[in-house]
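Okay, so here's just one chain, in structure tokens, the form predicted alone.
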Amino acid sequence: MQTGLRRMLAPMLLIAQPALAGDASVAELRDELRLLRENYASRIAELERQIAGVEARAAAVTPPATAQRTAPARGNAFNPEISLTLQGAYRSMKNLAEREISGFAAAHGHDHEEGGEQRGFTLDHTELMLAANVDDRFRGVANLALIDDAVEVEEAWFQTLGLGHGLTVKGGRFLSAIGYANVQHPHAWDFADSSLMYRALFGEHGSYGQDGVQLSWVAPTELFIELGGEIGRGAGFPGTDRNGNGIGATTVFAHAGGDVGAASSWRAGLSWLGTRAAARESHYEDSLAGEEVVGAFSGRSRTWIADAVWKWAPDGNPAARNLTLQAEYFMRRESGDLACYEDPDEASGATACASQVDSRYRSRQSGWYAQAVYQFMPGWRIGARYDRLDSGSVDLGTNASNIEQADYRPTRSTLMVDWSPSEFSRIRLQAARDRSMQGVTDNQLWLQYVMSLGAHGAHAF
């Protein structure tokens, strides 16, 4: 509009200058000025009419604010965030008939029967994730694990957006917020495998998932404080699946964190998991003939987890260098009954449990791990982890004379170095000295790749 004004003022000046030069009368000058004003006013009116037309056309193709609030965004409806994570490895380790953690009941029987650690070249599960905002009130996420000819739903949940007052509700199937590492998917682990602690607590998958509802609250304080709880089906180890109304598992968690100067930040947490098991099967060694027998536990299982994380980066910028220190400690208490009987697949008739023996069962067990991961230059990291468990005290009742129970403290030491040329790819070399099985020292070597395709949300602190 300013350009148009200049163009219109130019002829006015050209007209006014000769009039003054010729000593024109004041009346003539006023007539000239009136004509210019009328012409100028008509041009302004025309511009205003054109602007009004453009605004009207824009309003015709833009939905009102109320429609925008209730209707899903077109981009989210047709273009959700989609990512595919490829994982595989070469593993060199001892050829063992089965892998277990001595002194701890194995989840769902033998690890090797559940697709545990295989030697040589292996393809780990391929992870497919879809995520999008449903609308301005909800967000949805689905995470699928593709393993050969099987598809496992690892997560499928919705979460509220903008509920207010620091509250968030999540429902569906999700990884529990207990502990620190539990919410991490395998591609986000700092090592090629999960810690002994998580394997002892939750089985070979190394995490605890819930089908249920989670409520969390973040306090309106400068110090980060989060409180929350979950109720769910409780189908995962150390519980068992149930077909009934009510609640099968309950969790409570509290997290706190903050910054220390410009270079450091921290987070600490305390969690509790309570669940029940009905005829939860684990394999034991029979004391009479050394054959395997089944111990089916029914009762209560309670787990406490304490975690702490410290992160450092120069001036708070982790791009070039950063250090992460991480540790977790757990205590688990179980009480109930244990039924000992022969394994139907290996029945010999010579075991002490050839005829089912029922007795009480009590256990107190604990363990921890600590790790440090240091990025010493862009793309390159080194890390060390140490695991230590304590089989604690296990009271088998009358089955104490039927079942061999190891009094053992499993340990493992792990070193790794990895290279990430971008945020989408990682190559990792890992070596471990595994003494989680009594009387066995397994020197392991891993060469792993993790490749991500597509959009992927940022990981939590």
Second form
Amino acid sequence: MQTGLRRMLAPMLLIAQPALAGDASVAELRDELRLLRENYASRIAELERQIAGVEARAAAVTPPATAQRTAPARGNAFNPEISLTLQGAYRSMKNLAEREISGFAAAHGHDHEEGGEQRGFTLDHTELMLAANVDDRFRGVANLALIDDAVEVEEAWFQTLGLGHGLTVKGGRFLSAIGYANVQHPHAWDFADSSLMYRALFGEHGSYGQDGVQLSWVAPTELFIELGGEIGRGAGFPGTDRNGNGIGATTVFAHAGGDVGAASSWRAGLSWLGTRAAARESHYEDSLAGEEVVGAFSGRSRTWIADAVWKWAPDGNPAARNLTLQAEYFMRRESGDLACYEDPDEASGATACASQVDSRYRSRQSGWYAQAVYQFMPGWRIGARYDRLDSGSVDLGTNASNIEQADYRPTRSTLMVDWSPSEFSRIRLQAARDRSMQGVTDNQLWLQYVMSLGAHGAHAF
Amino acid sequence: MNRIFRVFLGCAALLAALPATAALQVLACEPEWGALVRALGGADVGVREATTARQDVHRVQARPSLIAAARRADLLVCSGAELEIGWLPVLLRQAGNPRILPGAPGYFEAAAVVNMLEVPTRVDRADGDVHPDGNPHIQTDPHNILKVADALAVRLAEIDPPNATGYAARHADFARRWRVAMTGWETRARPLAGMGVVVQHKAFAYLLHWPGLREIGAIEPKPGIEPSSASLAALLAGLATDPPRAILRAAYDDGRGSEWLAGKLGIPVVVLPFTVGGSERATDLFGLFDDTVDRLLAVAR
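Could you please show the structure of the form predicted together with its partner chain, as a counterpart to the form predicted alone just displayed?
Everything in the complex follows now, all chains and molecules, and the chain you saw is the first one.
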């Protein structure tokens, strides 16, 4: 009380009796003032602390719904899932002008130097994927492959969500469900390149894309059974774009799968692709001058693919160790006509096809690959793959004497080891002995990276 | 080509004609929810579990058998909170079954009815396998089991009204027995309060929170990232000031990192069942917690 009074009086005294104040009393008064200030400062700080506490409690008591409502409206809440995959490699390979599988008609019209063609340090396609539910009935997905000067629309499709009864309809551009590896994007491949079989079947991209509609149905059974079919434009190899109404390519596929105990699961499939080609150009060697001539095929192309995959992991827990065995086999028959002529840009007039020669074309070719990939410890996998094709029988009729025909069985053996510190990154070393070109043994060494940014979704089995 | 189509259509017609089973078909993503559905559904439900206690639920693959099961399911019961993000979306998209799509009555997420722990303030893949909605391993706290049971009983009755009384009765019985059991566990678990432990994966946040255990460190340097010898050495050095009493791991975890650290520290590794089926005694949810509490008490003494 007394100190309180003195503190209140002190400033007054200071004002009222400036002359009376000696040095000692001034010092005393200064101390008093300092104390006064400090006292109030601490009391204010205490009050502030209490207010902060009350506010925090009030915030905690407020139901979260209210808290959400006070948040500013965001225009990006419906943004699609976005993922970006970075891919590149260092490749050491033989210097070859053209890399075509001997004995098989190559897919042209897509011969920009990229991917498997380039040596040294290369940047592969950067995959940009956007996906979201469109509304309650549809889901949409776009997958764009970016490379210098080009954006390729790899996939752009919608899919039904709620048809029920196991039915799903997909429309747009999509990777066909034929075979096993066909629906996999390059970043999901177990090796740095696609199998020889898929390259022979569908060209450099190693997959068959449809511009069309797919219907699939999952049976209500204990065993997984899926049946489906697609109709589409059929512009991709082995067909050609034919500027017509109607159906350009048809596929039919059946898949079955299940578990064997807790440790193993399997899937097997059988698929068929039927399409037509009109003046599908491939390069051949002329038998007279040994120069390059063009063989343009027009006719039907039918492909059967049988596929099987077996996955094993101890107790079905693939986190530490797991093994995947995978094999596919194809048989392709093509029948129609072949027109042999010289490339107008490189015409020499000395070849057997200096003036166009038309003949029949009937081929029956096959091939397969088998691979095993084993994860021996978390993050580390090793894999081996063997490719083998059979150029089979090709009946060229009157052109048989004009064109050199390779009767060849291309093979390739591949070994790889990869390291994935997380499911979003992978670095792979791959060595291959490629005998897909007659008379050439190409020993290849690849070091590849695959990095996924963003909402990288789940992969199918 | 026509012939091929006819064969396919014939197969399809034959399969479609197969008789459907009468009971409500439930696909449970994890064994604990399978066990809970069995307890609440009795003979009115047919339950299929997508994973076992020996499997790391983050890393399960979208196997064909699971697509077939999702195709036939009337109800999907999962932990949610993105625990199954690596495989469940694929199942749902391939199965063609709108009954169990997110938003439909047949889609049940357990994490939606409990309070989430460890909700990150920063979502960055540099932090490892973080779950933006919080730690999804909610089944290790018995209070959460009860909350999920309450919501699940309501959902079962909503989907299958003819058997609603059965679900209500079994739920009332389960909840009563569960409360009694919880009192028992909590009484026995008192000595665990404050005990410091190291965990394999950040999978035990709810279990530790329940009797008040302290998580001193984790074998995985970041969630979902495998430990390296350098990260283990750093962990060991950091534990010198506050030595843990035990190392906890789930039955499905790779044991090498925890065994190494346990050897260095001279402390035991406790392999917790983590879910139903994770140990011999964990045959149902009651057994799961009986066994979990006993295994923890064994190292607390």
